[in-house]
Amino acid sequence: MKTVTRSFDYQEYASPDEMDPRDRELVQAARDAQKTSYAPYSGFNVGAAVRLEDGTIVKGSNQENSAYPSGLCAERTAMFAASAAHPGKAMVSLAIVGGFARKIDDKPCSPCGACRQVMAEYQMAGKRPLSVILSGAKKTLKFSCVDDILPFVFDSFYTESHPSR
């Protein structure tokens, strides 16, 4: 047996001023996309807004249905409607935004197992890092790829093809 460490880096933003003036820019996004969210049951508004390669910003919120589980997250709205409406462009970065009652919780809000999912494959077919940043009132943080939130992705060949993750 051997026992196997993996850490990660991050960065963390006490205030948007800190941040690249495109990754604020796509926080924002996130932020006016949270403003369309459908959560009557839980209250619960996510926003989220996808970067892609050619820079062209696509905006998700959580939609939910009283036949639960068949609402949707922000993340997977924002990246399925990306893909659908510019296929083949690669995703670069994602920004996710959420709170109660239509405001920004204190702390960033982190993405379900099947986002995360859903992020990797999308990294993976983009062939490229696609960045995560978590944006709360007082703290923002930002991971370089999906890799970092999500270790060991529903997929051996992402692994064996990045073997310094």
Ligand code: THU
Second form
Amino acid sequence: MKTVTRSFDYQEYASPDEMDPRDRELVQAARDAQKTSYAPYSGFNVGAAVRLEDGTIVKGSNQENSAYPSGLCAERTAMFAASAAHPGKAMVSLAIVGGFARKIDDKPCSPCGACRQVMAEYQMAGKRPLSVILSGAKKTLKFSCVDDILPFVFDSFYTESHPSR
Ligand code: THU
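Since the structure above is the form predicted on its own, I would like to see how the form predicted together with ligand THU looks, so please show that one next.
Below: every chain and molecule of the assembly, starting with the one above.
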């Protein structure tokens, strides 16, 4: 038996001003998307924006339903809309914001496991790293690829030959 340690680096920004302009633009798109959230049951409004390889930005927000499981998270709404409208185009970055009453929580909104699995799928399909930006009012975190927030994902793609390794 041996103990193996897995570690990774990520960026933490105190203000969006510190970020790359393209990332800042994507966070702003996620903030705009949050305004379209339909969340009468939880009151928690999430906005997401995904950038495609050609620079196109596709937005999504959480959409709830009185039959609760029928609703969908903002991230999956954005990624599914992107894939449906722009099939075959790689997704290169995804920004997420969330908070109650359409405000942005101080703490960055962290995606659920199901959304991480969907991110992993599109990262695999796009054959390039998909970075993930979680933006809160007090700090913004940037992860360079989905593997870092979903280690040991179920997929044969995650081998030594992964493009982000
Ligand atoms: N939600 C998202 O849209 N994304 C996340 O990453 C976490 C949760 C939504 C689902 C539901 O509409 C509400 O937030 C409360 O869980």
